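Below sits a lone chain in structure tokens, taken as the form predicted alone.
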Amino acid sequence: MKPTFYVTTPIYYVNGAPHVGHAYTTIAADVMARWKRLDGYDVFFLTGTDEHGQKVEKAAADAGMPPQLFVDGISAQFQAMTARMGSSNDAFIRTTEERHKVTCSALWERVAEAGDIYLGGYEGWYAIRDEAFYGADELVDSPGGKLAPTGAPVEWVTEPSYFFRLAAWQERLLAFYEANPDFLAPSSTRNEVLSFVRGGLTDLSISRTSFTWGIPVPGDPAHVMYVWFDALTNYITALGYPAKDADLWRFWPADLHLVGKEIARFHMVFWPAFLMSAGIAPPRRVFANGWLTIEGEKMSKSVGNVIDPMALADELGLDAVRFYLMREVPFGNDGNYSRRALIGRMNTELANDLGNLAQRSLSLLAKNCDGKLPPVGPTTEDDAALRAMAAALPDALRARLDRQAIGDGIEEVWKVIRAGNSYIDKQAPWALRKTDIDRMGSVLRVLADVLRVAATVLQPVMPDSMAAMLDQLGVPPDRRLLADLATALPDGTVLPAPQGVFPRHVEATA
């Protein structure tokens, strides 16, 4: 039986159209899912939209639309973005689905049965934009009033509310973090969360009565659930909870939640506490990525610098965009999108480095070896060194992707590609054709085998381009897993006519 792996994106909030920041996290989750499938895992990959809350109710009213109609339109945009980014998600969940309401009610009842929910009255600072409560010590004074740490305006809220006994979970959460050091990542976020919990937790308001666009509290429909109690629960709704005999429940606990750092607290503090209260194991790891700026500036509709990832993929090619985002921005840190850097990566690393190596090697094979894979000949020291670098790639990427260091993993591949370009220049198979045709064949076979490894491990990042390259290398579609690299392709394998995979991009001039 295959080992399981469950990865999720954040549950995207439907307060606007998807942008390149959403695409970035979706692509990262997709890379993780594809990598694990490549490595022989049974994978479940979930993404979706978070559609309840006061902010959505207000936005729908401002648009003159019923809330359901409003969220239907925006969720459809996220589904289109997910598909256009080449995402291999197994499911797309919406928090307005009936099955999700059933799951939320079941979780609420389990937590209530555990004695962790009580009815009280709430007074405190609430940010509608963040759908979050903040302590007075977290607020910043501004000319327009008090602001949350995120810059969102806050208002004083007084209303009856159900509370979750979060304060009672402080020591149990700290013990959980200590026993599971990989749960909080990266280290910068881990330190912030530990400091927050050690600073003392207060009970959490988990219902509202001032609006109605939400899931009713079981037994008290005057209250709707706090949007984060609702939203977080999506990760178990998709697996069939509360029916723990559901086929998909085998994927719980989740192996990896990918989230933005602005929602790390909800996933790293509230979510494990809710789950443990209900007798459910917490996820194994939550990884918070940073923010993406655009040409060095914060993304903003008012500035007009919001990047549409679908338009970008249409213009420059999906795999080039996927490669750039995973290569350029160290996952977990803040990063910057730059068109110049994207085109630079396309032309330097994709067209010049990988594309040129593949095109030169495949063209020489087509011209000098009758378009067939030559036999492995006597191995020289240079041959052995390059083969060893390539053979080490699966383990090297496995170690890096297990800690979500996707860019570092790509760099390991590029070390091999750069070495391959040095090798072909040094061996000069075009010259060997005149002096030692057997050695020429051996050199080209080394290059073909090394390219096969590189293209195989790069499939999660650039699935379409690497499929095309593996086609040209004569690798059958059913022999493209990591485990298949242990078996060499047969001598004489017929290779299709070579075609360039990565054309250079030239910017249009005015």
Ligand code: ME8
The other form holds:
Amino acid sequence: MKPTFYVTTPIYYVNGAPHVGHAYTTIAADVMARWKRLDGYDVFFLTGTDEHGQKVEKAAADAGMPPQLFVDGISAQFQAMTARMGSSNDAFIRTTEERHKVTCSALWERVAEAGDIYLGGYEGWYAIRDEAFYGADELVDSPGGKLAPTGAPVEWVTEPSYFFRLAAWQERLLAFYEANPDFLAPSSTRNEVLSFVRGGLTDLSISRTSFTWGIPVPGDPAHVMYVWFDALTNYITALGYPAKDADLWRFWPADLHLVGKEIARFHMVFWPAFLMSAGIAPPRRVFANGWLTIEGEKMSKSVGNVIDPMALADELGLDAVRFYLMREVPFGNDGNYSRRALIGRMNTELANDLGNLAQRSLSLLAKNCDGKLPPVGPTTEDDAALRAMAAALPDALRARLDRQAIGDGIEEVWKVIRAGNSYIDKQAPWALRKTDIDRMGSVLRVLADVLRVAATVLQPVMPDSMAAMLDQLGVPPDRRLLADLATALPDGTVLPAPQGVFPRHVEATA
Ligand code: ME8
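What would the structure be for the form predicted in complex with the ligand, given that what you showed me was the form predicted alone?
Every chain and every other molecule in the complex is listed next, the one we just looked at coming first.
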């Protein structure tokens, strides 16, 4: 039986259209899902939309629409973005689905039975934009009033509320982090979360009564569940909880929740506490990605500096966008989005480095080898060195992608591609054509084999272009897993006519 791998994105709020920030986490999760499938895992990849709560209710009211109609429209936009980004998600969950109500109610009841829920009254600060409660000591004064540390305006809330006994979970959470050192990542976020929990936890308000757009609390429908209790539960709704005999339950606990760093606390503190209280195993790892910024500011709906990922993919090609986003910024760090840098990488790394290496090798094979894969000839030191670098790629990527160091993994491939370009320049197969035709064949065979490895391991990042490259290298569609690299392609494999995979982009001048 294949080992399982369950990866998720956050479920996105449907208060506005999707932007490149959302596409970023979705693409990273897709790279992880595709990588694990390539490595022989049985993968479940979930994404979706977070549709309840005050923020969404307010956005619907501002649009003059009934909330359900409003969320249906925006969720459809997120589904379209997901598909356009090439996401291979196995499911798309919406929190307004009936099955989610069932799961949330079941989880609530289990936590209540464990004695972790009590009725009280909340009096304090709430930021609708963050859907989060804040302590007075966390707020900063501004001319327009008090602000949350995220810059979101806060309001004073007084209402009856159910509470989760989070304070009582402090020691158990710290013991859990201690026993599971991979749970909190990357280290910057890990340190923040550890110091937050060590600083002491207060009980968490988990229901609201001042609005109605949410899931009713079991037995007390005057309350709706706090939107984060509702939202986090999506990860187990999708697997069929509470029906533990559901086929998909074999994917729990999740192997990887990818989230933006601003929502690390919800996933790293509240979520494992809710689960442990209900007697459910917590996820294995939560990794917080950094922020894509534009001129130093986080790309976000509230700042209004957003870029449409679908328009970008239409204009520059999806794989160039995916490549840029995964390559440019070390995953986990903040980094600036720049159109210039995107086009720069497209032209240098894709068109020049990889595209040219493939195009030069494949067109020589087409012209001089009858479009067939030549046999492996006597191996020189240069051949062996390049082959060894390529052969090391699967392990090198595995080690990096297991830590979500996606950009580092790509760099390993580029080391091989750069070495491949030096190799072709040094061996000069175009000159060997006249002096030593057998050696020319051997050189081209080395290049074809090395390109096959590079294209195989790059499939998760650039699925369409690497499929096209593997077609041209004569690799059958059912022989494109990492395990297939152990078997050489037969000599004489017919190669289809080569076609450039990566176009150069020249900016129109105004
Ligand atoms: O927080 N840079 O939804 P949301 C990097 N519904 N990532 C970004 C980004 C940026 N500039 N902007 C958005 C929510 N993201 C909740 C989640 S989960 C149970 C509930 C990504 O619509 C990043 O993953 O505000 C971030 O955490 C997420 O989109 C926030 O989406």
